[in-house]
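Only one chain is shown below, in structure tokens, and it's the form predicted alone.
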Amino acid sequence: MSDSLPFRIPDRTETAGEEPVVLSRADHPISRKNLDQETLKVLYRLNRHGYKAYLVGGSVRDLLLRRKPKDFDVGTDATPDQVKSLFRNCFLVGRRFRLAHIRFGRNQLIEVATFRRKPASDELPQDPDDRFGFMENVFGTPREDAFRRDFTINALFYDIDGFSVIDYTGGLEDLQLRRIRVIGNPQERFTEDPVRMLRALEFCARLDFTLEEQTRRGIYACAPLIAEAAPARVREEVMELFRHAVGGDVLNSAQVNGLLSPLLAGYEGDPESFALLAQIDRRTRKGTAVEEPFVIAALYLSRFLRRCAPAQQAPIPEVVRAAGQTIASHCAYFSIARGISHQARELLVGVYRLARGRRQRGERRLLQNPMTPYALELLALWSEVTGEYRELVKEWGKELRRQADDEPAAAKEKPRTGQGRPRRRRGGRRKSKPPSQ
């Protein structure tokens, strides 16, 4: 099963009936060998005590695509308190969304969620402040739980009792067609949670899928709503894109679909910026961890270099001020810590000073600055995009390597104690004798 699923999937809609599509063990590639032992323990214990025990969410999707899941989540008809009674190592978390966390050792955690449904209007509390938490904790059937999820490919279940795959929403068909489709009305679902629009684009990039047309139209219509999402949440979601090495593709797609400007507080990218972000994703895939100051500097490097062209030889204090002003609105909107914004600014200034050329005033201090190797790496990625500064990047690289090679020899030549600076006297101030009585 490389490009498509090896069976015919009938069309399904939300009104197609109560019965799901069920694939028997012989009809799908998921094996218990693909699950870790702790997850199997949780599934088997729930099943032995008469509860439904399903593997749910993205792990089922990834296993069907022969990808390694990041983690495993469990769905069940047991309530959180019933789950806790079965596992001594279980802790209940969350008030808005009650979950059971089952810990194995220090690092392994299995999340167990009770099937939920959307409550009827007459079930809602009178106090609007109480409704949100109440809506998230109304328990339901597996089918009702499936239709509460965001995308069809994330609403697939693997039943440990019989080893079958269960599909209520048409996720198997969408896997076969390699498309991302929202469950229900896209505009309603994106209004409920605008960050789903970004996640739709992320899944397209990570899985090499396409957007279903109604979903694409929903994103275009609801794009301004992303500005209402909490900036802290958006900031983390954007960094997750770069940790998964899809930041460039997703932000480029976000601009095409009208989502980028409200997502990043008015940011508009250009082809060079998106190409630079794609270079960062390739760097991440090769094993280099991506840091937020590097991403911020890359987002605004093109805009900064248009404002401060290295050939103009502007005074460095003006360059520093311009770099800070270039990223100021971004850092203010997302409440970026001063240390991170300072590093992003130093990267921009470092790129400017490196691109200005060799044998400039302050070159020695530039080479000794701990941010300079990172600025040179950013300039090297920019040179791959634009074709500029390639020879200069090589020359700076040789100089930094030469300086690094010279450091051990310089350390050996440091004067020993007693030479150079005078030896410091040990101990503190001599205590004075107590006055005689």
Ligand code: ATP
The other form holds:
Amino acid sequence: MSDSLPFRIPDRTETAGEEPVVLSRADHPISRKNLDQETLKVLYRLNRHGYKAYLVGGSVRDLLLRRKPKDFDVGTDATPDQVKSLFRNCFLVGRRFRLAHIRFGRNQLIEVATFRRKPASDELPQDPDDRFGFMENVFGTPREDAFRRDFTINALFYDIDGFSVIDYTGGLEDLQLRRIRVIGNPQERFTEDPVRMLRALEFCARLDFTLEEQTRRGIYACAPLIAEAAPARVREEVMELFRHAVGGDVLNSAQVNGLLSPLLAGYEGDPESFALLAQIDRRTRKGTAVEEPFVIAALYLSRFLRRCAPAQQAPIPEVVRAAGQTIASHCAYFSIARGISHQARELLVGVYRLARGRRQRGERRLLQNPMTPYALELLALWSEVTGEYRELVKEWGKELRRQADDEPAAAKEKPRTGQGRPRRRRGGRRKSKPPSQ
Ligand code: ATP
Ligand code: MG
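Since we've got the form predicted alone here, give me the form predicted in complex with ligand ATP too.
Expanding to the full complex; the earlier chain stays at the top.
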């Protein structure tokens, strides 16, 4: 495994003191052909004007692993104003740390950041709430910029001047050994920003790497701190896991590492929940976009079905209330908008109604509800995990397809029904008590 990557790392003794390990063009596989034209233009122009111009962050890591980078970020010693004066299509963004965004065409954006360093403790603002932003705020050298990053494999640079790869932190060795290692003291770095713990697990899952031992211990020791991370940021990072199709794996290993409960407001997953989330990831990998209501419903489905067994045939208003209560603290903690929490609850109720079986009261309305196909998808994934409801899933699938085939004709006959908002369903709803959410 260790020599499967096409570069040789010079012996540490070949590099003196604080000097980085440098791989020259012949010793690494990154070619300019792997970079897009616009990124090259930005790098070359900076370089022509006498500035350092590096490709930085995840793109260098991915290119060395022969993966396709998601985006290309550029690091430079030019200040944001200097960058702006070089590019007409450049906009400075960010209140505290100013980044240069260079736009090409309609949808390409290259981010150029001036090298930064971690501020000394006496440079930090008094107010701890201001610190996170401030941490990002002081210009530095390339070396300092490498050391303020999270993991060694994320701190590699590709220098356009000479096409070399520059490694200040041992990232090349960790790429070879396929491991995620925090730069510096893990406990310090996790205390500084607890979300790094989740990122460590994310990169393990995405790259199929393992945690380096000190990093693993650091997570174990600092896990409760993640409860202090801003819920809005955690929420975004968690959705990012699902967009990368590693949500199931990462949340499972978060639980193993004691990180999950402080991360998700006291959440505790069971093996079925993690298997269900992994099924969602499989579906994402096949190309279905993953939406937040679906993730919330999946996180809580097992708990909800334990509370409300479909075989018991509870009255629907009670089921609606139970579904709302099951996700209530999650939605409150993350300030989930009403529209999204409503859909998550509808998915749970939909699964319940489908799992109850055919020919129940209100079947026609259920089949016409726009959430029902999604609820059936969720039930189908649950069925793959548990083996339950297999026949029923098939039957409902047939019924929904049959209805979809009939629908265009029906829509022509009665142009204003069965389209758009689920009006009829809402009418029916009002009869029952709204959930106490
Ligand atoms: P990808 O974009 O493929 O998800 P990435 O490594 O580019 O992975 P980003 O979130 O885009 O990740 O961040 C870009 C770079 O910024 C990282 O590679 C890392 O060097 C640095 N970075 C990001 N988040 C942190 C953090 N919380 N602490 C320190 N450095 C960070
Ligand atoms: Mg990135």
